[in-house]
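There is one chain below, alone, in structure tokens, taken in the form predicted on its own.
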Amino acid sequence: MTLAQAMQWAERAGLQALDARLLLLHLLGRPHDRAWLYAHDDQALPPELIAPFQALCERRQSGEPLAYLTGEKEFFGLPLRVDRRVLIPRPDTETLVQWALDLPLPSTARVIDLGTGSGAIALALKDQRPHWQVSAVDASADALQVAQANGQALGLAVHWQEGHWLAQTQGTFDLIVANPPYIALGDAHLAALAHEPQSALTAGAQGLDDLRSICEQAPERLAGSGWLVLEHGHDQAQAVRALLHKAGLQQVQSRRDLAGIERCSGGRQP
């Protein structure tokens, strides 16, 4: 079986062509070399890789996310290792990172990422602003293991801490960012996310429980003129802005993602 024939087999089995290529490159140890595959698709697939390739294709066809099958997902230009212990970073969340980078913060700002998961947000911020003092918190010890491993692999010094939102943290921050669970219990979208940790997805009947908790905790922990910036669901911007106003924050506003959806909302401490 040549590489071209392997891809044809996968497509006949119902897999998208891009997924087939990425799984094949993953097994061949060339995860980012699609050009090589096009130039060498007449080469034979090593016999010992045929069964593993078919097994990966079957798992992908059953709905398992590609990032879990390859163990990697790129976020804000950084290659992150991911597995079932953490949510897969989404491009939408880059809107949150870009907003944070656009804020007029001190050159050595104290920044904390709540519910860090794979460490995507914290690591992207530290990569772009090396002098920032970046911390990250997660209630899941398993998730923190993934985040710490990513930080070590990338050589980015983030302070990792186990805890629930701000409860176990100390001091004040110039910026608090979070992409907390915001899907309502029973939401129809959860079926498509069955492979990802549900505790990192759902937050009460309206999906606002964790967003509300963070908004209530943040004012006491924000330095003067500090910012709280949150990612939320596609239809939650108005509700989150109301929570930010209730918390006494100023300059409350929302930012849209590349699809034009109000994806993040934030406000500044007086």
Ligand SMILES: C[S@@+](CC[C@H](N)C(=O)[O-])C[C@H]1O[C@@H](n2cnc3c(N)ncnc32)[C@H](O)[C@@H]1O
Contents of the next structure:
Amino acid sequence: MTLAQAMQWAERAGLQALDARLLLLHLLGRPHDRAWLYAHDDQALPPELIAPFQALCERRQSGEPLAYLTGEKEFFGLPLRVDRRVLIPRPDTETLVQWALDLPLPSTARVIDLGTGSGAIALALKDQRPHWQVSAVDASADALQVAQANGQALGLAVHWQEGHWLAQTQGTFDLIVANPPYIALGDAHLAALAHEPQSALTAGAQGLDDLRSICEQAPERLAGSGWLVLEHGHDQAQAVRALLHKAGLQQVQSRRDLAGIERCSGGRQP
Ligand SMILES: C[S@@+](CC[C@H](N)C(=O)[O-])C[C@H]1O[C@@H](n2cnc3c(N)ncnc32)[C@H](O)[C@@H]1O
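What would the structure be for the form predicted together with this ligand, given that what you showed me was the form predicted on its own?
Full assembly next; the chain just shown is listed first.
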């Protein structure tokens, strides 16, 4: 079977052409080499890889996310290892990172990422602002292992800590960022997210429980003029702005993602 024939087989089995290519490249140990595959698709697929390729295609076809099958997802230009212990970082979250980078913060700002998962936000911030003192918290010890391994692989020094939001942290921060769970229990979108950790997704009847907890905890832990910036659901901006106002923050505002949706909201400590 040539590589071209393997891809045709996968497409006949129902896979998207791009997914078939990426799975094949992953098995061939050339995960980022799409151009190579175009130029060499007349080569034979090594016989010992035929069954593993078909097995990966079947898992993809049954709905398992591509990133879990390849074990990798790019976020803000960083290659992150991911598996079922963590939410797969989404491009939407780059809006939050970009906003954080645009803020007028001290050059050695103390920054914390709450609910870090794979470490995506914390690592992107540390990569872009090496002088920031970046910490990251997650309630899941499993998730923290993934985040820590990503930090080590990328050579980015983040202080990782297990805990519930700000409860186990010390001191004050110039910036608190979070992409907490914000899907309402029973939301129809959950069916499509069945492979990802449910503890990373849902937050009470309206999806606002974790956003509310963070807004309640943050003011005590923000330095003067410090910022709290939160990602939330596409229809939660107004509710989150109300939580930020209630927390006594100023300059409360939202940011739109590339699709024009208010995706993040934040405010500043007086
Ligand atoms: C939506 S995921 C975000 C992951 C990552 N920050 C990202 O943007 O890809 C939410 C994360 O919050 C963590 N989490 C849930 N409840 C928490 C709590 N009470 N305290 C700290 N982390 C929590 C979950 O384990 C999960 O990793």
